[in-house]
Structure formats: C-alpha cells, structure tokens
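Only one chain is included here, represented as structure tokens and corresponding to the form predicted alone.
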Amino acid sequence: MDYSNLRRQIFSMKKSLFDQGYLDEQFNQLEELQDDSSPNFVEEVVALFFKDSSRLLTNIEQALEKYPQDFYRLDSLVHQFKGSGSSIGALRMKNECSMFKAHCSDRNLEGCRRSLQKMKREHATLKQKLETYFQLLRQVGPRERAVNSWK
C-alpha cells in the first residue's frame, strides 16, 4: 500500500473511532504528549492501560460473586476502571462505568452484571480497534506518528 493511501486509511480509521464513540478528546491530547523523543508513548500508554485493565476488570468480575455484594467496594473497583479509561479518551467504556456506578447506588446487582458484560465487550473492541490502528501507525514509521495531524 502506498504512503497515501495508508495516510488516509489512518486518518479514516482514527476519524470512525471518534464518530462511533469509541474515543474522545483525551485520546488527541493524549497523541500531542508524543514527539520524536518518545514516538511510541502513546502506544504504550494504552498497552499498560489494557495490561491493566484487564486484571481491573477480573477483580470486578471476582467482587460481584462474592455474597454478600460489597457494593461500595465494586463502585471502587469501576471508579478506578473508569479513571484509567478516561486517561485514554475510552468514551464508551467510561460511559458504561457510569451505569455500573449508578447500579451500584441502587444496589442492583443484575444491573451491575448487565453493565460489567458491556463493559468487557466494549474493552475487547477497543482493545481490537486500537490494535489495528497502532499497526497502520507503525507501518508509516515514527515521523508520521509524531505528527498529530488528524484532529
């Protein structure tokens, strides 16, 4: 594939991310941390987040079969998940962290079982897409990665 045609499957990739709510603004503020010093930071930021993340989401999971519900602490465990996505631009995970705050608040565990299975899907699919998007990066090399030109 030509350097181009890359360009602008990058920029179309980056763009249907933004447009379906997978990403927010922290994720472009995010992209303007990197420069020629640190030209994977931004990569590497999401992997420890996914890295992570991941074992956030197992203590979730291990809280909610614990009876009885601790549901301050399963609120905790979220607002940390939370946190650590918002530190991303994760738009639709943060979004589903706030349902399962609120199930929290209401102690409906149903709720928060519902709301812990979108948040998993919407972790997995990020997880994807952003892998995707980090090899079309990778393939243009680290003076276009520098470059944030795609707002």
Contents of the next structure:
Amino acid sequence: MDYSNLRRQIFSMKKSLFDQGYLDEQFNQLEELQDDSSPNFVEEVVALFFKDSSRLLTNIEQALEKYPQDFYRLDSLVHQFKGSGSSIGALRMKNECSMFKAHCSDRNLEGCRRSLQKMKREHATLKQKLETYFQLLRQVGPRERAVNSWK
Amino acid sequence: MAVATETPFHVLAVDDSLPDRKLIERLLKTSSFQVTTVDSGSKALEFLGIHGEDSSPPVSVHEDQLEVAVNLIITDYCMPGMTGYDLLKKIKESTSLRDIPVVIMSSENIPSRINRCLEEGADEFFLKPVRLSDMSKLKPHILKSRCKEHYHQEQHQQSDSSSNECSNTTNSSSSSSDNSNSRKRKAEDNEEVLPQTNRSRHN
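Right, and the form predicted in complex with the partner chain of this protein, after the form predicted alone?
Now the full complex is given, and it begins with the chain already shown.
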C-alpha cells in the first residue's frame, strides 16, 4: 500500500501548522510520548484540552457578563486556559491568552471582550485543523504513525 | 539480591487541569514510574492518609491503597482551594510524610514563588509545560530520601541494641557493612517502607 501521498499531506499539514504559529515545539514533545502502549495519546490529550477549554471559554464569557469588574476572576480563568493550551503546544491560543491577561491587569474591559472573541476564533480554527490532522493520521494507521518518518 | 523484581517507584501527581493530568501521567509512566493522579490538594492528602487537622484513618480509601507507599509527590502550584504551596506545607508538617520528596510545577516563572517553595522544603521546581527530560530529575530525589530513611532506621536500630558505635567510622569495613545492609534492605524494601506508611494511616 503506497502511503507516500498521504504522508506528504500529513507532513505538509503539520509543517504549515508550525509555520503559521498554531503549534509549537510542545506538540512535538507530545508526539514523542506516543507509542505502542499509548497509540492515541496525542489525540486523547488534545481532545481533553478542547473539552476543558470549551468549558473555560463559556465561564470566561459568563464572567465578563456577570462580573465585569472582577478582573481577578477573569485573569484566573484565562490563566487556566493558557496553562492547558501551552501543555498541548497551542501557541496562538497561548499568545492570545497573554493579551487577555494584559487587558485584565490594565482593567480594560473592552480589551478583554475583544480578546475573548479572538480566543474563540483561534480555538475553533485550531480545533478544526487538528481534527483534520488526526483524521489524516488515522488513515495511515498506527504502524505508519509510529514510524514518524515525516518528522 | 532481588534486583530483578524491583517495584517501580510510585509518584502521586496533583493537578486540577485534566489535560495536564493526562500529560504528567504519561510523562511519568514513560519514565517507568507507577502513577496515581488526583485533581486537588485535599484529595492528595486523603490519599496520603491525612484528613485536615484530624489524622484519623481515611474511610473511603481502598484496602490496597493503604499498602502502597508514595515515593514522590509532584504538584501544580496554582490550584483552586488548596494551592500546591499549601499542600507542600501540610506534607512538611506531617511527621509521617515530610520525608517524601515534593516537586512543584508552575506555568509561571516567578523567582519569589520558586524560592518560597524551595524554602518550604520542595525538592525541585518545574516550569510547565513539563518535559520528558525533567523526569530524570525525579529519581535522585527519591533515592536521596530513601538513604535518609535508611539512615534514620539504622540509627533507631543502633540505639535499640544499645551499641555506642557510630555508623560513620571510616574505612572499607564500615562501608562494606553499609553496603551489605543496603543490599539486604533492597530485597526487603517494601517491608521496610510500609511500616512507615502504615503508621501514617493509623495515627
């Protein structure tokens, strides 16, 4: 079975995710932790991130509505988001969280609101791109994935 | 010399973030540690056998958990309720737990925070995201604390036998006897460690 076309696609997709700043080195670290004993580790941890972060985004949005002056609460919520984002290598997300935190310390409510919109967009985009990436990986199967020849 | 059947070291990992817990668990397992993860400082203390001020035996802990020694605790700093620092303090305040090495993880590089933790007795501070290369720093702390433990037990045994011989007399004779003691201890490791852990459960 000739996987070279598929592999090229995977390689080029991953490269563009890195070149465009969606992902950073931490994502490679995750892939290194994947092996026969944990063949879907990256996809699983990324799925946990998206589940967790969707909840956090909702909480942040609600906090902006209900407690707009509580920048401490907002900062603390975004801090969690930023932390788990950085754990999976979500660079753009992490950077947008830093922007949000900066607005919090400036007590800039409008800035926070704009930042949240950006975070939601980045979140949706990354989710979609990674879903595509994992779909491609699934097509090659575990043996091909383990070879990591497209790194 | 029962080296072939060495039990892996057991690490208790504490982090309120689900993806982070999964990551630390994977990092630890890949590095051949046995892992238990909990999502809060209070659950960590429960697992370790402490209930706040009252150190009565835990009610909800399984029978087998009581038999499992924890060789190292790695905890996130920023957690709601009890922070990693609070947890560190509680561990160091406990006579039965204070020799267990504690590592703090944080996504923020704040020197005053790091110093505070180290001063309180943390053995290591990792900046998140934690990497595989960080895992190699854990075993030395575990081994160091075991040497301390063996030394304490040796002192205890020596005072029991009412011998005045100091264990730090020089020369190969004493070091070879130390070696044979530690070899013997290795084979009985689990039994040696358990009494201390059990004590912490049944205070």
